[in-house]
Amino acid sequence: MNDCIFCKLANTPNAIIAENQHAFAIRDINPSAPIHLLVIPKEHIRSLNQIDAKSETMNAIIKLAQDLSNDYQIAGYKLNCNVESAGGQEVMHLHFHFLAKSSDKSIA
């Protein structure tokens, strides 16, 4: 979508801190935890209600979160998803908040 900020960021390599074939991760601009990243599908998908839980994209999102945890030596994290505006979703492009208290390695 032309006016979707996450679709634009998918094509902005300097904003991306990690990615795989179907998803990418960026820093949240308004963090609510010491480590607050967004894990976002590259394909524009409005919300969790529009994705098949068994899809390659959903698997890629989960795999990217696991990779972030391993790469940055994060012992535990939360992966939150707000669904639609009534559920607190502010950007209508599916994304997950990766939240952690600390890391043994800097997230560049």
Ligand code: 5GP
Second form
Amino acid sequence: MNDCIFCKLANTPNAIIAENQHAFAIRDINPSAPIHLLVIPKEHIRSLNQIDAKSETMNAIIKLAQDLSNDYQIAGYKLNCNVESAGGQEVMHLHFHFLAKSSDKSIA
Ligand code: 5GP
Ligand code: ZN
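One more: the block was the form predicted on its own; return the form predicted in complex with the named molecule.
Time for the whole complex; same chain goes first.
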């Protein structure tokens, strides 16, 4: 989608920390935890209320969070999603905040 920052970042290989077929992860530009990543569908979907809960894309988002945890030896994390403006969502392309205190392996 034109003028969507996360659609642009989906096509910026240098920014991408991890990805699978339908989702990618980047660092949050303004981190609020020692590890603050964003897990984002490649497709432009406005918010959690617009995604099919049973879709391959939803599975890919969850799988990517699990893979980040495993690959970087992150013992535990929060996966937060702000839904629509009234729920605090500022970037209107679905994303999950992946927040952790530390990892046993540094994130490239
Ligand atoms: P929201 O409030 O929509 O749930 O969170 C949006 C998040 O996107 C914020 O934590 C903000 O710091 C992050 N963000 C906004 N613009 C950019 C950007 O251009 N690059 C990156 N990496 N993160 C961004
Ligand atoms: Zn987008």
